[in-house]
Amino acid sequence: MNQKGRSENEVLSLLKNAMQKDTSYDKVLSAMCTQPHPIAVKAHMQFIESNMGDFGLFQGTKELEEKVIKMMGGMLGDDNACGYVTTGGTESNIQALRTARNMSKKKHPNIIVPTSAHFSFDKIADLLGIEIRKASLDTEFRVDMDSVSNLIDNNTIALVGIAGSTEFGQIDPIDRLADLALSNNLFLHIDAAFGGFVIPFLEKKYDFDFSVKGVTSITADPHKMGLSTIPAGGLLFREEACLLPLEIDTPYLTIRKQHSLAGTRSGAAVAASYAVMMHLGMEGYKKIVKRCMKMTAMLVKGCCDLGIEPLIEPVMNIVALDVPDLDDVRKKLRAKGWATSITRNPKAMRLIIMPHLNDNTIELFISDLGECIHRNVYHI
């Protein structure tokens, strides 16, 4: 830090020259976050101030708090679920087992998750000392549902769900993994920090939320298809005694009890994500979704004519494509501007189509694509 301090404009010359480098989004194919909508940006600023970890002090925006959860219940099939806005999906994933971890009072806790979930998973399995046990995955990478249930024994806490799998944008058999947790009296928890501003606005409807008999908790992120702001997570409940084994004492601020993880918390995000949903609605949400979905199959169909097949038919707006080539390819899309990412196992270009995108943007990387495997570039 300088002795004197700079004047604004030298500041926000500095600033501009950091977010240069920065990557711009409008050729990013392998982020689960996209741009926030305006009238998220609008509320964030309105709201920079207000803290969450002290919410007696910002009683407005606890209000605002609740509402969301309020409507993320709706959105999630119970209009009386509880919660609260976390960071993202890995503190609400970290709260729920911990949940279920403080509830079970087992001495050697463990979880099964889908080898298919998030990587947050690891981190709980170091931060909270429960075994991580791995379910294997079918054919069309949803859970399979014997490796499931071989997995349980007596140490057995919980069972984990995925709801728009990270790598393939696949649902897991949600009704089944119910049943398994209620036969064995298991909490069961379901990440659907991507899916669950998705699932909900397909055409197909799929069993995934509270509204199956068993699930415990979900996670469901309004940064990412919900287009709030960063960091705005979301952890719902269906029951209000789940909070209760994540309460500690706080005894020199103006609440008596705290069950979030992180102590400061961002009442900015909390009214970005209320504003949004408010703004755009059920109905705005489907727009927003149909369009991606509209583009997905745009992408599917252009890269099938050049040869090159999806590992499954996409279920939302992620594609896993079967590239010959890989690494290379990567490579040479890179060059061109084009971010992408990679599936684990087995390995392929995994490819997001979120709302910063358009119809002009997926016509262009599928003719770069073209380019860089060697073949006729396409015309749609």
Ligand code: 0PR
The other form holds:
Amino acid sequence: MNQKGRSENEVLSLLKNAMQKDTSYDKVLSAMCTQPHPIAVKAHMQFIESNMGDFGLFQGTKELEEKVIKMMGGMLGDDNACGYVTTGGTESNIQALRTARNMSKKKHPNIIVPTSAHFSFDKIADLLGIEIRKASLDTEFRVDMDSVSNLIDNNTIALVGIAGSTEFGQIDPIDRLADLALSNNLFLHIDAAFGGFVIPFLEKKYDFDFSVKGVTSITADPHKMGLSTIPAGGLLFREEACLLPLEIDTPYLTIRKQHSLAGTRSGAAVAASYAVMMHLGMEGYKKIVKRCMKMTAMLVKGCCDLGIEPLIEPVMNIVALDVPDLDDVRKKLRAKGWATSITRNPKAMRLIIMPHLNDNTIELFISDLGECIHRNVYHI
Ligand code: 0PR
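Mind giving me the form predicted in complex with the named molecule, seeing as the form predicted on its own was just shown?
Following is the full complex, with the preceding chain placed first.
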């Protein structure tokens, strides 16, 4: 740090320079986050001082958090669900499995997740000392039920289903996982970090939430398709009792107990989530998802016209494309400003069609993709 402080203008100009190196979202097809809704930004600024780590001091924000959880519960099939606003999908997944572990009291616990599970589950295995068993997928990248059944043993404490997998946007057969969980007396956690704010608004209906008997907890993130600010994740439990194993005594705070993993945590993101959910309502999110799905269909059609097929018919606004010479094509696209991503197995181009995109961007991307591929053919 400098001995002498710099003027505000100087500092702001340093920030401006730094920001110029950040990628603007215009050509980003690799992100599950997006530009937050303007009302979320306003609310975030308004509550910038609020700390939910000591919510006795911030009763107003605490009430907003309760309302966010109530709205999310309603969206996810149980008005009476309980939980809290986390820092994101990783914290929600950690905390859900921490509850499962603490409730089970098994000495050598294991959990079964699909191989499509987000890497936060590998962090869970390491942090919580839980063995993580990976069930294989079917040809449509849903978890294979036989594989899950075969992995269950006396030390299994929980099953995990993904509703909106990170790489393929696929939804596991949650109803069948729930049957298996119920018959084996297991905790069932659903990772809908991305899909939580998408699936309820799709034309096609999927059973993936608390409306399915046997689902114990759900991760769903306002800071992804919820259009809130970062850091806003959501962790919901069907039963209030599931919060108890997370509680820790906090004798010197204005609150007696705390159940979050983070200590100090953002009240601003809580207010932002409340504001955007109140403002958009179910209808508003439905419109946003409809628009993203329309762009997704447009992208798939354009790619098919180029001879590039998706690995599966997209279930939500995530597309995995079978692009020849993938690494080379992605490099060329990057040189044209496009940020794309990949799936691991099989390796394909992964694109997420978020609300910050528009029809023109999709057309431009298809045209640039065509150019990059044809240039490859020409070189051969
Ligand atoms: N569960 C699922 C199904 C996810 O897709 C993700 C994140 C998480 C859990 C973890 O959520 P947090 O990152 O909020 O802890 N999926 C993306 C990923 O890690 C997130 C992302 C966001 C990636 C923005 C890129 C990006 O630019 O791949």
